[in-house]
Amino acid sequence: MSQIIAVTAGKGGTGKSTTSANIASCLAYQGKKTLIVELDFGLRCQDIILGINGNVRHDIGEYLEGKIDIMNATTKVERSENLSLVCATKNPFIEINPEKIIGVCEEMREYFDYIIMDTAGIGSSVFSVIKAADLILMVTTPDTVCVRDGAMLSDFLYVKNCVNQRLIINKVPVKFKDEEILYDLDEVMDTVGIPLIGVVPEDSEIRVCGSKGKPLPKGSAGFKAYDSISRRILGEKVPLSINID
């Protein structure tokens, strides 16, 4: 059965649409159809990451105008057969319609196996599209801000029972000579309080291959990072720990 996956963060700059745009592109790599369904409206940027900027002929304002069935927003990822985007609009004053885009996703669970929410910021509206979602993956980084508003939003979800958290902690400093961890991560995960999916640390060819529209090399850092959180949102039982080699 398909499952739709809400992206979501307490705060900006996180790394959430580059965290929904790898593992997304690594659930296809392993064949399974995905779609990115991009809801940060105004602020659109996956089709940058994903290499198709100026290939985007429609997107989810024009559906949600009427305009277009949602077959005809979605664009194809060309550098991979499996993975396919619904566009943000770049109009930041159009409403995100929850029914509709609720709609959307579970209409899309007949031709996906893997639909991706990148959600925008905090509203009542994103509440309502959220909770729709099988599973939903907090994003933070470990600095103290990122974490308590990462906490503020998970104790949200929880009295609104959204219950299927996991915790994605991005953007985290290593020495790479001796492998020293700079943040304690136990301590960012009891903050927050949902069980950890998958720890992201800091690599330079996830920057550069995101502005550049182009795949993570399969040997980098960032890469082994979100193939393994990947892997556990398959079921494999893949050991949690950062990928530095």
Ligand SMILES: Nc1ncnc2c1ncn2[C@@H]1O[C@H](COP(=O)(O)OP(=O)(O)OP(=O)(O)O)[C@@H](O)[C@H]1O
Second form
Amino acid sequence: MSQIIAVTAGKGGTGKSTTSANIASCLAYQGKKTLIVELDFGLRCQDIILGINGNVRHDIGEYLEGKIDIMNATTKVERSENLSLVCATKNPFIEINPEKIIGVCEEMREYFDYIIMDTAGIGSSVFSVIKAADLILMVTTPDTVCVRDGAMLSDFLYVKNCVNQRLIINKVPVKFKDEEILYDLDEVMDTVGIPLIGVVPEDSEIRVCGSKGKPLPKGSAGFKAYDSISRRILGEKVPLSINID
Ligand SMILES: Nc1ncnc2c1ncn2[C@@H]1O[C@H](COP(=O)(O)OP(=O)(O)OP(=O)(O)O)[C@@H](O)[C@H]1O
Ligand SMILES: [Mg+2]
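What would the structure be for the form predicted in complex with this ligand, given that what you showed me was the form predicted alone?
Now the full complex is given, and it begins with the chain already shown.
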């Protein structure tokens, strides 16, 4: 049974695209056929993060304009046998048509185990798309503003009957060894009010690999965090912990 996952956040820059790319990569690494549908119209980035910048021939904008079919808008991610991407359009003036996007995801269920939507912004069309997901991953940083925005979005989605939400706390600054963790993650969880599925450390390797289009090294703290989240999505019982190199 395939699963459609929406990665979202109340605030920009929290790490939705990085989270989508890395969780999708981990699911693909574990043998699951995985597709990322990038919805950041006008501001595509998944091609860079996944190392296929320059190889993308078609995107979802051309599909929405009726120029190509959806399979032609799908690009294989070379470094991963099981991973593909439907790239966002570079044209910010093409509107997200929720019915068509949901239609694409539903159609892709036949070919992929996991369809991960990297959502962007908040507007009625994005809400409509998120509502169609089987699972919503809410990304927040521990920053107070970001947590409050995450809580507001999460509440709104609950009201709209989107109850299957899980929280990812991203960019958690972790000091080495015996020094303290700077944020109270329990408070973040309590404020947002949804079950935690994982904590991702603030890790320069995540930023550098993302901007160079390189996969995270298997032993890195970032990889371990995304790997744990992906295993929880697969239904494995993986203890919650912050991995420190
Ligand atoms: N855990 C992390 N540690 C360090 N850097 C991170 C981490 N997660 C994301 N970043 C960096 O933060 C920046 C923003 O991340 P990203 O583009 O994924 O956010 P976003 O929520 O998709 O942004 P937007 O709202 O613009 O779509 C990027 O430079 C990314 O490499
Ligand atoms: Mg993004």
